[in-house]
Every structure is written in C-alpha cells, then in structure tokens.
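There is one chain below, alone, in structure tokens, taken in the form predicted on its own.
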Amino acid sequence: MTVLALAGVSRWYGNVVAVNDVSFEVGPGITGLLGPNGAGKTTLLHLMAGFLAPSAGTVDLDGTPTWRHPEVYRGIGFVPEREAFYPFLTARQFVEASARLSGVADPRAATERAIATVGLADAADRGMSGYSKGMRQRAKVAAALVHDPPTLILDEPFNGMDPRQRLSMMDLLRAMAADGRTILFSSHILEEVERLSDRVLVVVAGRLAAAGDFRRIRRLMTDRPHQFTLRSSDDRRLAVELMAAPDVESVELRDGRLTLRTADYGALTRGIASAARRAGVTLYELRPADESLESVFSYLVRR
C-alpha cells in the first residue's frame, strides 16, 4: 500500500497563505480533490509532488518526505494542468525522454506500453505542436505512466479531451486504481468526481473543508434538511401519513411528484417502510433527490 500523507502543512507566498494547516492521507484506490478558483489545489498537488517545500508541516510518500527526495519521484507519476514542452519534440521522444529521467530500464519499450495505454500509437510521431489540447493531455499521461509509479497524481487530467477520450481514460484510471495504485485527480467538473472518485477531499480557502465518501458527508450536514422523492400506490395518503412524522419538516404533492424534506436522515430511512405500512400503501420508489457531490460541495463553498 501507497500512502501519501499530510500533517499539518500550510504554505504561503510573502503574505498570501496558499494552503493552512492541511492534514489528510491518501491511499489506494481514487481520491477527487475539489475547491473553487483560488483554493490551494494545484498548490496541494505540486506539494505531494515534491516540487514545492512545504512553509510548515510535512508531505510524505509512505514515510519518506517528497520534497528533496529524488528517489521519491520514482514512485510518484504527475500530470500538471500547466504544459511545458518543447514544441518539435514528438510523443514519442516526449515520453522516452520522461522514461530516461526516471532510470527506466528499457526505456523505448516503456515508452511503447505507456504511448499504447493512452491511445496515441498512431500519431506518437508527430510533433506536439500540431496535437490537440486533449491529444497533449494524452501525451503527459503517458509520461507520468512511463515508468510504471504506484501513485497518481493528475491536475485537470480531462482537459481538452472529447468525450470518448474522456471515458477511455476513466476507464484506465479505474483499472489502475483496481489493481491497487494510489491516483489523486483534481477536476473542476464535478460529475467526473462524481462518477470516478471514492473519496474527495473539498478544499476552501486553503484549508481543508471535508474529506470522505460525498454521501456521508452530505449525511452529516445536519443544518441543511434532506429531500427525497416517493412514489407509491398512493401518495396521497403516505402523504398524509408523513406529515405526522416528528422528523419531517415538510411534505409536498405536486405534479404527481410526492417530494418530503427532513433534517434527520436516518430516522426517515428507518420508518419508511413503518409509514407505508400504517397508510396500507405500496412504497415503490425512496430517492434523496439531493444527495449529489453538486449539493455538497455548493453547501462547502457558501459557509
């Protein structure tokens, strides 16, 4: 097991805090990182790279510290949101000249896997500089995947990709995650975490707002009530029968739509089954209609 952890790092510029007393771990399997515009991700990332020293607490790789570490960088693959490359170099020659860095043994058939991996055989002999956005991002994958490293970590991966390329590469991601690497992935696109991430960590202002499934950390808002949609044989009457329940704030029948709001989310899942009962009602259909990485991280950003 891979574990990048944190403890209490902050780092700051002069006077501008970028990131305040962060602490958290990271390990297998796939961790979405969010925040607003401004928030201290790409800081966070580049600091688990190793390429930023944190100003207080420390970053390591499985106890080793990342930054002035070079024999870290082995184990650590990174995609930075940022392009630096020389325009005439090819794919190709980009990802050997990634895979002679990093003391690959055979670096041209490494480079060969991770070109194939990413989709890119056919035009890995072109220059970059005629490539797309999403071709690139291809490209700095495959770079970060050369010589093979237990961890993952991915600044706006999807950036410039269409949609097929969007889900071949979560379908790598997935595959990779499933075979036990560590990957960390930042997206400003929150149906990507959404579908991809186990975990997300929410970052605002520099400081780590939530860390966990969106679920349970949706569940855990208990200042915000939660809503559902029913359907039943019925809703009429389980309608009726709701609205004496002491957990519920309030019950709606509209457009033949029965939605219900409560601040006790488990009470409600609980006595469900006991309300349709008592209505003599078929229960068919109990969705939280709000349950979304949208409504958590909306809910993060505005206290």
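Rigid core here is just the name for the largest C-alpha set that superposes within 1.5 Å across the two forms. Predicted model, so just to flag it, every value in this text is computed and none were measured. Numbering follows the first chain given and starts at 1. First, how it differs from the form predicted together with its partner chain.
- Relative to the superposed rigid core, residue 266 undergoes a CA displacement of at least 2 Å between the two forms.
- Shown in the overlay between the two forms, fitted on the rigid core, is a CA shift at residue 238 of 2 Å or greater.
- Core-superposed comparison between the two forms: the Cα of residue 281 travels 2 Å or more.
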The other form holds:
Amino acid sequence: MTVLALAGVSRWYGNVVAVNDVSFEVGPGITGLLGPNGAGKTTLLHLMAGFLAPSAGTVDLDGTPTWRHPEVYRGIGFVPEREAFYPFLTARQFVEASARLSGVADPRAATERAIATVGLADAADRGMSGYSKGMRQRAKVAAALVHDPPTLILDEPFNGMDPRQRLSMMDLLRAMAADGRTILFSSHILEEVERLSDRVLVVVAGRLAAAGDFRRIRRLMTDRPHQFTLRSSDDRRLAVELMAAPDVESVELRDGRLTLRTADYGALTRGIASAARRAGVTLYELRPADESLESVFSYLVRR
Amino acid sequence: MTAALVSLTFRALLNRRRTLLLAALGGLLVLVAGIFRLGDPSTAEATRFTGRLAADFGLAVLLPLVTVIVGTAAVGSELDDGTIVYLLARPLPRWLIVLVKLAVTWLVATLLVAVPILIGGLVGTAGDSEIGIGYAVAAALGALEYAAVFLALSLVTSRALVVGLAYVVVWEGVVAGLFAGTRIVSVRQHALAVGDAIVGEGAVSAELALSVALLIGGAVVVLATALAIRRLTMVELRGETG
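Go ahead and give the structure of the form predicted together with its partner chain, now that the form predicted on its own is out.
Next comes the full complex, this chain leading.
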C-alpha cells in the first residue's frame, strides 16, 4: 500500500505564493485534484512528484521525500500535462525507452503490455509527431505505467481525448485502482471527475479548500442554498403552494421555468410531492440544478 | 538503463538538421584540403597549408561551432521542449544523466570535428599523418572541454547558445588575441597547445605550455561537470498553467 503524504507544504516563487500550507494524504484508490485554472494544481502535482522543492513542509512517498530522491520513481508513474514528446520516436520506441530507463526486467514484454492497455497497438509503430493529441496522451500514459508503478500521478490526463477514449481511459484508471494502486489526477472535465473519483481534493488559490467524498463535501456546506428546477402541469400554481413551505427560500418563474432555492435539501425532497398534491398539480420533473463540481467550485471561490 | 540513456541522447542529437549541417562543414574542410592537393604543392607548402587549415578552421571555427551547438542542445533542448521530464521521472541518478550526456556530446563532436581534421590532414599532405593526427587529438581533447563547459552553461542559463557563441567570438576570438594573459582560460588555446606538442613544428605556434593546457583544461572539465550535476539536481519543473 502506497501513501503520498503532504505536511504543511507551501511553495512560493519570489513574492507569489503558489501553494499555501497544504496538508493531506493520498492512499490507494482514485483521487481527483480539482480547482480553477491557476489554482496551483500543477504546482501541487509537481511537488508531489518530486519535480519541485517545497519552500516549506514535506512531501513523502511512504516516508521517503520525493524531492531529490530519484529512486522514488521506481514506484511513481507520471503523466505531464505538457505536450512534450520525442519527435523522432514511435510510440513503441518511446514506451520501450521508458521501460529501459526504469530498469524493467523484460522491457519488450512490458512495452507490449502497456501499449495494449492504452489501446494503441495499431498505431504504435508510427512516429509520435503524426499523432493526434489524444494518441500522444495515451502514449504518455503507457510510458508512465510501463514499469508497473504502485502510484500514478496524471496531470490533466483527459486533455484532447475524444469521449470514447475518455471512457476507456476512465475504465483503465478504475481497473488500476481496483488493483490497489494510488492514483491521483487533475482535470477540468468535472463531470468525469465526479464519476471517477473516490475522493476529491479541491484547490482554490493555492489552498486546499476541501477534501473528501464529493457528495459529502457538498452536503457539509450546509449554509449553501440548493437549487432545483421543476416542470409540472401548472408551474404557477405550484409556485404559489411552494412559497408557503417553510424550507423554501425563494421561488422564481422565468421564461416558463420554475426554479426554487432551499436551505434544507432533505426536507424539500421529502415534502415536494405532497406540496404538488395539495396544489392539485402533476409534477413532471424535479432536477437539482447545481450538483455539479463546477457550482461547488464557484461557490468555494466566492467564499 | 545507461544504454537506453545513451541511445536516446544519440538519437536526439543526430536527428537534428543542424547536426547534418555541421557534418557538411567538416566535409568542407576535407574538400578544401583536396582542392589544395590538386595544385600539386611542395611538401613544405602542403604541411604549412594543411596545418593552417586544421588549426585556423578546424580548431578555431569548426570545433567551437560544433560543440556550442551540440553541447548546449544535449540537455538544453530537452529543458526547452519539456521532454526532460521523461528522464527526470525515472530512477536515474542525476550524475549519470550528466555524464552520459557529456560522453555522447563528446563523441558526436569528435566525429564531426576530429575525423574531418584527420582526413583533411591526410589528404592535404598526401599521407603525412602527423598534422592530421596531431590536430585531431587536439580537437578531441578540446571537444571534451568545450562540451563540459557548454553542457554546464545550458543548465545555468536558457540562453546558453548565445552566451556560448559570445564566449567563443568575443573572449577566444578578440580578448585572447589582445591580452596574452587571458589565453590561459581559452579552450582554443588549450587545444592548440596539444596540437602543437604533437605536430612539433606546428603551423600555428601555441601560446601555452602543454602541461599548463592539460592541467587547466582538466580542471575546467571537472569543475564544469560538477556544476552541471549540481544544476541538474536542482532543476525544477514548473507547470504552464499553475
């Protein structure tokens, strides 16, 4: 079992604080690192992968500092966000070189395995300069997992992938997590993060704004109003009925769409059906309007 | 692991179009020696001309030009295009990366400079091997010193090519010509001293004693390599977006 631990980690560039007193541990399973652009996600991943020195605090992989300890890379696979590749290598050569640089016992076999895992076998003998962004991304992932590392760190791994490739990459990461690996990735594809991660770390302006299960984080923010959109046989009558309900903060009927806000998620979902019956209205649809990570983000950023 | 690093470095250096251009410059040296030979010169003339060609073009132009381009690219281009991450994310000691890069750079520079000088020397003097061998050995040793300096330079500044060229043109070309005392820290003068010691009656008489040149040159190689290792250990990768 591998644990990547950050304790009181800060990183500044001159006067600019990129990461500010962050502490958390990442263990087996899939952890998603989320935050708006410029929040310090890449800085944090680079600190964890040992490519940046912490200005304060410690970053350890199973007790060994990752900075200036190249031997930790026997246990880490890293997929950079940057679109960097050797233009003179085919994907197979690139992955095999990575295997050899990691001192893998049977580099050829490991290469074939990694290439098959990312589904690149048909194109593996083509030069990477002719690849699409998604194919290069898969080649980078193959190189990162060719030495079978227990920890995988991926910076925006879904960048440039089409929806089908995204799904297969998600399946791949799930399968690797099921093997007991520690997987940490950053992404701005919020919907997929929500579907993929067991655990979410939310970074805002260099600080760890929240850590834990996404839905639990969402529930914990009790002071945050929940918003629903409704469709019914008579939105106007339903709005009148709902305005009288104690948990409802506001009701809005605009452009034929009924939106309501409540501070009590549970009370509303339990009471909405009887409110509709009292008004003599048929309820067609009740949809939480803001259960996406994007809205959680913007809420955290505003706070 | 080391073999993979060697092969990757070789491919990266040899796949650049610049390297082919540099090989063409080496070919030019051989071509000039051959054209000179066609004029059927006397032995003394041939020795003088070929010696000047090897020293003034081979050691003074070709050698620094090749080493500054190849030496600053060995690590510098990987830092520029971001592929350095694929080496840094592997369990390779940083000193090994630097030593392999240095060795490969040295070998490539020797192939591109010392070999044309050797062939040019043989062609120009119709088989008298002394000049060719003397200046080829000088070029090979000079290539090691230049390579170590320019490799370290590429880890100190992102404008290593410009700074390196400025060193070659301004310091070695102008300052060392005006102030004799500065020649002690001129790689070209170190190489010339070696060539002169082997050729004996050299076409260009060296300003430094062989022992001084070897001692200073050796110290420069060791110090520059140590600096390069230290700098690579401290290299940090920053994100593009934060």
